[in-house]
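Next up: just one chain, as structure tokens, the form predicted alone.
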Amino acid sequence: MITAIPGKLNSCHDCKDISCAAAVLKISELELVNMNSLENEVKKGDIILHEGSMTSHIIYLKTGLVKEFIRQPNGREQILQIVKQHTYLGLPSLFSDRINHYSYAALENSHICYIDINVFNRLIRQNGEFAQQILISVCKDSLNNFNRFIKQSHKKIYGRVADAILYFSGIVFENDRFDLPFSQREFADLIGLSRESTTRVLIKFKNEGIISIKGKSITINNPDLLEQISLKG
């Protein structure tokens, strides 16, 4: 369930979670965003955007963690990436057919802002610096995901699992110790493996002292060896 925060009249200009793109907007432009946006609280597990729905708003993830995924014909999720705070959701639809091609679900309690898509488009047309920051964001995500999927397609099970651990450590949490934000089944969905195969490799890495596992917490004990496994695939 997505709950609107009552009395959302906070100035976007004073927001401590402002994006790099919004930071280059003029005060009048920020006021325009403020008048055409709504802040919501999202609970863990809530679907923020549904694949196949029409795009009426661009969503800004102020705080929290979100998974971007598509639903395969067999009903299984293909998780494309983990989205961190201070990121816009739904940008690919902005520049294409106005249909959401991905679903987004909260991995933890989060705060989001719905921004009217027409206002967002207007800002892109009239503020070159803002448009540049948005394009940088889109290109960065596209390249990161493309490179990750290409590398993943050429690797065997051990390389894929090592890649996923390094992805969480280096990209998502920027720490050698982190808590998986979802189940091992979803971890497997991220790398396109079965849960059983993924679990076997995690246990092997644990038994060899490469990582430590306690519940959902993973600690990388030997990052150099994990990097070698990732590179060799």
Second form
Protein chains: 2
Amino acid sequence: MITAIPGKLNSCHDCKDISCAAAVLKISELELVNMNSLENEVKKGDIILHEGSMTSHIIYLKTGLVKEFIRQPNGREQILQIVKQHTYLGLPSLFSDRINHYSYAALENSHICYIDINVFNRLIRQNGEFAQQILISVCKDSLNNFNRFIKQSHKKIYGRVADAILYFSGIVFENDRFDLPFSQREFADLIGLSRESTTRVLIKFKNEGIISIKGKSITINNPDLLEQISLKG
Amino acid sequence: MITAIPGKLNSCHDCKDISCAAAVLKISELELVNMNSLENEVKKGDIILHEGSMTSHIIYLKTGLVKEFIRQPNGREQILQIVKQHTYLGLPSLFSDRINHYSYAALENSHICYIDINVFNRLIRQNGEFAQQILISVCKDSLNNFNRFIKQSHKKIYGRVADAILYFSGIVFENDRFDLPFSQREFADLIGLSRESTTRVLIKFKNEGIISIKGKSITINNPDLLEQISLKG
DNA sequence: AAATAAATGTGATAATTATCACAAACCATA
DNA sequence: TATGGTTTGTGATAATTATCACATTTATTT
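One more: the block was the form predicted alone; return the form predicted in complex with a further copy of the same chain.
Below: every chain and molecule of the assembly, starting with the one above.
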């Protein structure tokens, strides 16, 4: 039996944002316990969801890091975004045709929860606060993603690589120094460029002192200049 | 006073889809009358919303045709989608930062309604069915849009022009013959190509007999071939 | 209907990026 | 530490698309 929980939303301890999925989850967490939702550990490289498959459960990324991607007709992978913990995977699909449009693979060992679709839907209908928070979460996510994509689309390779570095630094890892969680091949897939072009730009940035590269580790030395390059297009 | 309306959703008479915003509106229509929502007529070319402005009302496109667009840093316009009647404009913005991320301009004389944000939000909280339908509508729309964009992004100019023609034929006008609601300059903006390249491809398609062009009117003679070109990338 | 402005067509050229081919560096593991 | 595999670096070249410049057509205004 599901009972609507009075509309008290807490903010997520990590990001202090009441629209963060972690905060949203607080309502459903009670339900999850009741419903015996499955919790699972996935290893780095594991595929969590396949594009084209039916949505049978909602998947909540409790801890870890995941890439969202599709396969382009030419066979190449297109990475759409890096998904951080406290996020539902592919929520929009649930509310459209219930087919997963994207694939998800773990970039690190991660913890995920499977939540029953019907529980979720009942919660939404019975609890307006919950519905509103999910709406906010979905809208923010899709807007951010779409905007990032649109802005990239007309930029030259320098601007695009700069964007990608700033994306990892700012949005994914929130740190000027970070380890690329995959190869340059995949980095190129995220940006939508050839591997060679991507490498060349990275080396150019390195030679100009804007960034430092040691193995998979990237350090931004001059964020302002990177921003400038990104803006210039 | 807003009262929750028992969850009976009708399908839209036009598109027979209960997730169509027209169906969703049925619930709020009653409210709209109560709240004295403003109805307005806009002329072809009028700008309905400016990117960057605050969301003060929700705008519902009752009749007409509208383009959603942004201005790229290089000054060029990027048309994101063509919005048909029975659609809320920029709904995702309402649920994120309440700033309109895109601009909207009328491609034909159109009728729009202004709905108070608070009415909308109260409806969502008080009526789970309504919330769910809005969620569905937002998710479908953003998925479709994003997918269209991603699929385009790696295609060559032929595939992209083919896509755009199929988009107008299938999604916007639902007819093999349609009038471009704007110039080829704007058509190019929608596709994200230069005007000259776009023109050249159109002429190529025309010379190959795949389409016919008379002024602004385009007729698709060979939809299968167009599909093929789109798929080939 | 003439004049003016706007949109479209087209060749030549330049800029950008992908592709190919292979060398060098790095990594895992026997 | 040798060895095979993968990833990264780099030059040369080809493919694709934008840009420029201008002719031609079409639309709008007086």
